[in-house]
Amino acid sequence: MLTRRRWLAASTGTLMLSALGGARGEPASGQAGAPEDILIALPGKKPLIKRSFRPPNFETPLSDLRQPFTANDAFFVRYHLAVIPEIDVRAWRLRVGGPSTARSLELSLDDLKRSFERVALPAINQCSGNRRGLFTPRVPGVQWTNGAMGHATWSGVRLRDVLRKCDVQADALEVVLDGADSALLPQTPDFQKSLPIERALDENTLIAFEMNGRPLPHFNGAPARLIVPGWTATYWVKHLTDIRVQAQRFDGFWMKGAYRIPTGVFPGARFASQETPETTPITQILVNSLITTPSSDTRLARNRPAQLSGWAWDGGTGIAAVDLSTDGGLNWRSAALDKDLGRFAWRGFHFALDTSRPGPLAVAVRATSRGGEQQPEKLTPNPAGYHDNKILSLALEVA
């Protein structure tokens, strides 16, 4: 468990106002984060951007989101509960049945790392409200601004493989995931998530015990978590200690009150047994980008060459392209794409700037994804402050 004292020892020495930049109000800046952001070192952690203390919830700067897989230490930390355990490898047990299975598992670590395929597939891990603090009008929750997101490679096993051995039965509707982290009061509902059978039996759905080449981080899910690569991070479930598979709706807090969207208002997969004609679970990712270089603001030196670079991605079907206008949206050209990583991984652009003529430069940035999804050009509101995807916008100076 987190305790202050061990927060307040870790954090020595390590407590600054961060001059990242970027204003409020400003969704579109490509930062990371405002002036008065406090930059924390968590235990296992570099300095992240402090956005609540208990329960944890820290956001990536900018600067660690410029490289193609987002560094373990620097991974943005997201808790919904407060107490949070260290767990004993050599005596954790993961928990798996329930009435629509015919038999019920109890694996230690080393059973899944012996009995079953190990995969590994890179993918974004993006909390559902990255980029709340944005919103305009403000929106109560976390108010993350761009740093609730990292892009890693997560090893591990198929959740379908798993299930395939406690014999799934016919009628099987929803899995229900739960992890080791609880409330510090017995009336907090526990943290627990569902799935559709379906995207459960995706073969791209993992019990994940590795990250980066590495065993999960303690504030990342250690030793296990689940991983549903193209939809937002809410279904990730860390600490995973019991998953049960039924033939009924799911009823907990954290589907039927929380994580919900207008129902018909954005795209995406559908969690049909959850829905109703008023809302709906938000499911998978929108296609979006970030600016990382350069940051909002910076003075370009006139006719030194100057490139834009950074990242875009979507729910699963890839990037096909990324334009950028210098017109404020007049007219628009292509940037060029990096290396495909895969269709659940964010995928590099850059753009050679034109710096023959001084003055303000105003870009603007927007992705298309293989789907034909295309970054608006306006914010969908929400009473919940989620899928902020509009196009991106940047204010520099050549000089």
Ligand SMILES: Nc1nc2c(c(=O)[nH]1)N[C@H]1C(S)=C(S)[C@@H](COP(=O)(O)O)O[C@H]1N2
The other form holds:
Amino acid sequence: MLTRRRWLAASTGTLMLSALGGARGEPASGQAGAPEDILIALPGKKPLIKRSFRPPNFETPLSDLRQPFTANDAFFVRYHLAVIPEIDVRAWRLRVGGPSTARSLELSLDDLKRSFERVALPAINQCSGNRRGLFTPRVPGVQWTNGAMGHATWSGVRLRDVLRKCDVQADALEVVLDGADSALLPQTPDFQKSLPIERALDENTLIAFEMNGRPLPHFNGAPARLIVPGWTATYWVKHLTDIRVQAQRFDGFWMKGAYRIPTGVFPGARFASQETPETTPITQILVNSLITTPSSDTRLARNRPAQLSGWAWDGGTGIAAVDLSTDGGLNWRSAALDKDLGRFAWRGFHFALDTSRPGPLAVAVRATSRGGEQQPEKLTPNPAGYHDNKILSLALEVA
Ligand SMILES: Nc1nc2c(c(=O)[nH]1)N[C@H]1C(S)=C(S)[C@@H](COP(=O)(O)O)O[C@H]1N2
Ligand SMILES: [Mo]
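Could I have the structure of this protein in the form predicted in complex with this ligand, to go alongside the form predicted on its own above?
Zooming out: every chain and molecule, the one shown earlier first.
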């Protein structure tokens, strides 16, 4: 039986980005989907691609990533711990305080909704390990392809408005976030994350209770979760229960022992209090793109109009350009960009393909951010399989 990786190679791997170098022999990472993929519907969700059942890790199929906003019931699900309580909204309280505050608060969902200004913003939620399953050589971890991400409008209140009510002290260094989920075994560390105080006080960091105008689905963090636009989803703590401001570096496993990348290798905001000479927490999302249409191995009819489209995004500067090559990376032309929905949103692009000549059509897409970052030709290997933003390729055929 073909393994999934082999299947990918067999179905899309014939494109060689000769001019780009280094891609020879690798499966094209433009799209994925495999016969072994099992679609299962969690309660409140439509069928999603199962990566693991306990804890639940389910990714969004490509067909559900074609709409500008990813539907709530199609949005991917990622958990580290197996015990995920259904929260009774009336009993739920958010505790906010900690050693670097003058007072603590306990807020109900109604308190949150009534006492603070409402904010809504469209943003990409992308797992640090999105596309890990496309890494060569393979790295351990959930074998995501392209669907450990989605785009939604998040609404709630600013974390900073809530923190200010507690009177944050001058010595504040990090803000620690905890959710209601827990581990089956006492040895498994609780999922807690921290943010640098500046990022917690950023006007775009939200405590959200709605997604696309509806209450958060259970599996996406009901009744409230953190939104850290531009930063990978590991900081977007779901089912929030505790927020603590402290003057010390937070020592929890999910900061010290996971979600780390080699220091000084990738672009992105620094998280200085958590940095060591060897490793540092992953922070901002890198410039990236996804081709949603056509799907791999589509046969394009000769002399018929054919449009290629997809999304491009980055960690918060916005998209400046999307370029497309149909000759394996020798020549590049600009794709048309759709409306700009905001600097944390994804940006649609489309491009009319030339179908006048029969034969294979080797398509590659490369996004450039307003910050000047561009998708690289090659993956930067790292042990946890994060930050795959290499140029996408897709093998099409005109016949
Ligand atoms: N409480 C809690 N929040 C969490 C996690 C978790 O395991 N528990 N995982 C984080 C990670 S790594 C990701 S990728 C996102 C996924 O968000 P989603 O499940 O809403 O798609 O949730 C984040 N928030
Ligand atoms: Mo993640």
